[in-house]
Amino acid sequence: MTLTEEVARKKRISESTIHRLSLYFRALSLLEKEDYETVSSKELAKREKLTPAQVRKDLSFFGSFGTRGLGYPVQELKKRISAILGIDRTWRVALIGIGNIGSALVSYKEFMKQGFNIVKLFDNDQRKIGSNHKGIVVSDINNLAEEIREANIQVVIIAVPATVAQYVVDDIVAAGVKAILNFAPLNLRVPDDVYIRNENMSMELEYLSFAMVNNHTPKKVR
């Protein structure tokens, strides 16, 4: 495959496909624990309420998997999806904002299992700066850009108030970070070459509220 063909292929991969890869990875992890050696596209699809054709199409973006009539080797497919998702390595992560959400995220053990290693914490509260939080010393947010560069941070999680979130993001971008997970309740402006994901829990609860009030049964999108 030429470089041009590879770029074109990557552009065709939708966010929905990437999300489904995460679902497949989790399903394969469970199958591995259940001592499955192989799994068919039908079984994988059934577990995630998809169609076998969708599973095969998603995987076809990334190469050839499994053997017709025999299915996919569970461990091998899990390993390959792990590499595709980039969770077969360790990422150095900084978390900014040690409030209720930030503290909960530091304690979230799945981050470490997936290779996301939180190594730096930042806050602007003088009572927290210099303290040891879950084994990590909290740094002053005023030194954000410099310390991010020195620590070779690759991913940043933001859990700060909306009023300061854009200023924080600007410093992060200036430090050269290309991947941001945002828990502040607004959409932030970043350059085109910076990847940002927004997690707005209030909006998700509002959606659930709407569904209950209006007896709404949405079409499931994976």
Contents of the next structure:
Number of protein chains: 2
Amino acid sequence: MTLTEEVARKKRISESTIHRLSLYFRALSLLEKEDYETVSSKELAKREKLTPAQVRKDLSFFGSFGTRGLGYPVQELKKRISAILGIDRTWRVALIGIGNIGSALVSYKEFMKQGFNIVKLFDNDQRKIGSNHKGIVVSDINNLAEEIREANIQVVIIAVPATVAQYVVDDIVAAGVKAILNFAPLNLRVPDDVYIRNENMSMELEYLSFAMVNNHTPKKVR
Amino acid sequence: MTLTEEVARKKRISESTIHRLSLYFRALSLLEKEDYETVSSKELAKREKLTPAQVRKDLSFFGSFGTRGLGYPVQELKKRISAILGIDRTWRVALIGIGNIGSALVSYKEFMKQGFNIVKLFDNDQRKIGSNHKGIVVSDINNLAEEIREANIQVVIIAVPATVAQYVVDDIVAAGVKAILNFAPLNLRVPDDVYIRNENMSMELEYLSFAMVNNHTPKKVR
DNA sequence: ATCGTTTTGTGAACCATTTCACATTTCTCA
DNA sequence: TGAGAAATGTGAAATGGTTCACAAAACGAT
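Mind sharing the form predicted together with the DNA? What's above is the form predicted on its own.
Expanding to the full complex; the earlier chain stays at the top.
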């Protein structure tokens, strides 16, 4: 077990902290482009609308990366965070469902930039099977499990209609996939050792709606 | 001020509670289709991987909608939640940026279902301007503010590249828009009275990556 | 070398959210 | 009509997350 693993297990890093690491990574990428050598928790916080204490506390869960009086070395910290997040490597990703959302995601460059390489596409529509998207030929969903295994897929993105999503998930779980990003608006059942995250785009619109109707004044804006 | 507003102000409803309301709404829609008359907090919780106490506490912030011994009336509760979330009406939405993501969102039926009607499309690309997407003609981003005002837009979805997102936001804020859903991966500056939510699709993949690399065992899975 | 300034790293204090636990209500069935 | 079962609503307790505040460290200027 690596040091990072150890720490993450012991201290039970919160979901919020992990999400903020993503924000720090993003800010650091920009700072790097702007030729910053170092950055203070204050500046980092300002750029992502957080507090300096929050930044320092988050980072402190994983080690002490800064220099008192100076701040954090931009390049170094960026590397550290990418290692913590596990995006210092490439992940083999399959995308299932080449509809509206699916097609958009194939071309979504942010995924590739963070090391998520979409290498397989699946659909059940005969008109789509065999077609080419960004150099990848769409496979038939029929022998999904087998192809997923053969292609050594580590992460699956679900972009199929809600009605069939559970079947698809059962298949890919059987194929040994341990990480799923789900765009279908329903709660999917997976075994305990499978990580699943839901991307529910209506939810944020609903939050906006709630805020407007109720004049909501949240303590914090994510 | 309505009762709901009053409650939301006083008790400072948390973001998590609001997000869970979205989940309850979704579950209730399904239950309604399945012809359930009533539902218990237990069943509702099970369907969204929450706890019964959580469900009851969330709902209790807004009133007491259930009957002891029986549960909650499905239709009635669904209506109540949709009123609380403000999705018992239609919102006029403009979508800016008709690229990968943008085009996908125009056809994304979930938005329409929840009352978010995309009625205006904008882009700065001459090849796209004038083209028709789902019956809506793409307008030039040039006189954005004016057109937004004229069309009485209440919500704007930003699907432009990060490099231009801030300019677009400044324009729509000037046009009086108070709610923004941002897909560009950066932190946008808006005045305090403007609600903005970020949809960062890489973030969830990064969470999955973190979880795999660190054998993360979160207390709760969202 | 020393002083003042800056800024980290981190326990402790604080605040927010979740869970517990139970009184209360309603329903059902005999 | 009454007893048992089911399930809500809600204070209180427990847990978890954020902010505070300050000692310690490093730097820069003199």
